[in-house]
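Presented below, as structure tokens, is a lone chain in the form predicted alone.
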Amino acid sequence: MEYLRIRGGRELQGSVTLPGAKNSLLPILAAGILCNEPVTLKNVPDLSDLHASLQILRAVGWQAEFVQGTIQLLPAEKMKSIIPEKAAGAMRSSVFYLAPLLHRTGKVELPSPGGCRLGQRPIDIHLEGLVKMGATAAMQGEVLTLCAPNGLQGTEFRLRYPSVGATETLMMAAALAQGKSRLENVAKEPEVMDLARFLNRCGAQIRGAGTECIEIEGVPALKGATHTLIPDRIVAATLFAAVAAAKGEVHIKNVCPVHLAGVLELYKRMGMQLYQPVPGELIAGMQNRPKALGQLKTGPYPAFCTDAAPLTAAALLTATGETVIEDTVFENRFECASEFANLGARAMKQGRSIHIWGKKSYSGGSARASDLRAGAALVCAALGAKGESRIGGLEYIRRGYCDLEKTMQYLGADIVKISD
């Protein structure tokens, strides 16, 4: 068994350069496969869920290889339609290549789609609009068919939420089916604009990607294209929780601000020192306790995003005060709250909200993720901790950052990896 050994207490300094967004990258490998041309993505983080993605596009006939943060994607000579259970099992995002295979092969089997255990986390909108698009679906047990014998045909739809993952689907879906699409009420995420903005690159006619509404004029084919990924933002969001609970001053490179306009303004009025020496940079700088934040709530792009929730909530452990978080998107998004309360913080899950009673300091102890983003935000609670830590479930933290540990060891942490 594999843990990360934390001996909190120190502050962290230095600099860090974002990798490319991890939600950006897994609709634009599925999107590849769209294209009758080779794809170059730059700007790539080597994390599990990406060698996941890796082993689905080669499954069905794509040619794939990563090296040095770039990924060159090579069309297959004979599409397959199945993705292979493995593969779909460990992540969520296996649900993105239903589009994409159903144009290429006019069928697609996906096994039931794996990753973090956040709840319900249902693919009914995306099946909605691929059916209205003239699509067929059936369950077989675990698995899940798709057919489109003679394509999809361009549609209006509305989704009843804006959905992240379902606007890219529908987004890919409509970027090659027969006229025009109109998509209302549709996330509005710096990632849904990063995939437009690729599979415009790739020859696609879509427009109001960051809007409410999305047009989408389908076209007979897509070329290649080389893209370079967005910044992480939630990797950003991390590194303020990190300073937050250590304290220190970090300087992040490659970073989007206004990316990241719904949490600057949470850290800032936790009291982090917050500034911008030169465009795409940021400095964040905390030495005293945070203050607490009251009642707060997350919401669709550009509010306070669930992601950065439970990170939020690891900042908030030594806070002057009271804090109420509650998410909005899963019922299980504070599954952490148990595992800082085993750290020697004063926190507890109600519902779909977190309530942290900040405490000026707390001991530290064993905890073990249960999710990507809660796995994460055990780090970063166990850097502000006065004493050792031990902090388990490493395969979660893994789906979304390339070494963490090591991330963190640059700016000055004590921690280390340990196998059993």
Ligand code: EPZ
Second form
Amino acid sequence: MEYLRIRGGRELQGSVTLPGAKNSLLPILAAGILCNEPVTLKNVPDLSDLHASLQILRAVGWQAEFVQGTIQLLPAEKMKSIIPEKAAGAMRSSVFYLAPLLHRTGKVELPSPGGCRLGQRPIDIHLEGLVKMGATAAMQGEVLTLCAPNGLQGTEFRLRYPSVGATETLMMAAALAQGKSRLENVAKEPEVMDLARFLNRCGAQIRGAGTECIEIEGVPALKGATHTLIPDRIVAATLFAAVAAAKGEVHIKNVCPVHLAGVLELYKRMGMQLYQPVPGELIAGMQNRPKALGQLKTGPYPAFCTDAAPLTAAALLTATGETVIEDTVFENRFECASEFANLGARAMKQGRSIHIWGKKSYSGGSARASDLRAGAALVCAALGAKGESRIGGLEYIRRGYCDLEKTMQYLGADIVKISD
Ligand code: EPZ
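Given the form predicted alone, corresponding form predicted in complex with this ligand:
Expanding to the full complex; the earlier chain stays at the top.
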């Protein structure tokens, strides 16, 4: 069994350069399939979700190599339309391959990606938009089959919810559709904008990414491109939470503060010193107990993002008072509440919310990750504990962080990975 052994009580000091964003990487890898020429991606983090994506790319016929932070993709001679069950089941992001494979092969079969601990995570908005563009959808057992033998047609479509993934699926679908598309009530996350930048670099005609409405003029084909991923804003939020829990001062490089809308002001309200020594860098410092924040709600960008919610909960376990965070995005974001309690903190899941009663200190203990951000939150909580903790479920953490324990070790934490 593999776990992280963390001995709390050590302040964090040092500087960290943010890796490329996982939530840019995953849709852009799928979008690469739309291209007729080679694609090069830079600033790529080594994550387990990356390797699951490379499996899908190779299974449908592409050559995909990952060497020292760079990915080279070479187009398939003849593309296949079946997404392998193992890779599809390994991550939700296999959904991103629906639109590209529909365009390139006229058909796609996806073993249903299913829900995860965060909630059901249906894909109805993706499918509603693709059907409006002319695809047919059917479930055969556990396998979703989409067909578009005559290609996809541009359309006007209003998303019922600004889903990040559905916005990205429909942007990819519209990029090569016949005619114009207008997508309304779309997601505005920085990763959506990064995907649009990549597609436009390949010759797509996409306007308005990052606003409420995206307009796309379909083009007959896309060439290749070289693209550098934006920094991972959730890794930045993870570092803020670690500093708030363990105290100290961390210098974060390759950061886009504008991408941290809705997060930075919360950490300032907690009492964190946050300033930009030079553009693209942030220094985060915390010496005292965080101030509690009362009632908080997550929401679509630029609101306080759902992925930072469990991390912020970890930061507030020693706060001087109570905080309640409601996640309006996922119905089951706070499985980690009972795990925080296993570390000796006072936290409770109440429906879609977590209620935290800040304590001056808590002991540490054994806890287990149930999803990616919960895992990172437990690491931050263990860094802030007085004693020793053991954190399991590292397979979840590896999905979104390359060597989180090495980063924290480098910053002075007493953290080691143990396999026994
Ligand atoms: C993306 O997931 C991110 N993943 C998530 O990050 C992030 O938490 C989420 O956006 C919200 O910001 C990637 O980008 C790879 P959604 P996604 O579609 O696209 C419902 C992480 O930890 N919904 O915006 O799946 C859905 O159930 C991960 O890095 C429908 O009902 O999120 C959820 O309640 C976790 N029907 C809400 O919308 C649909 O067709 C938001 O989902 C699609 C979504």
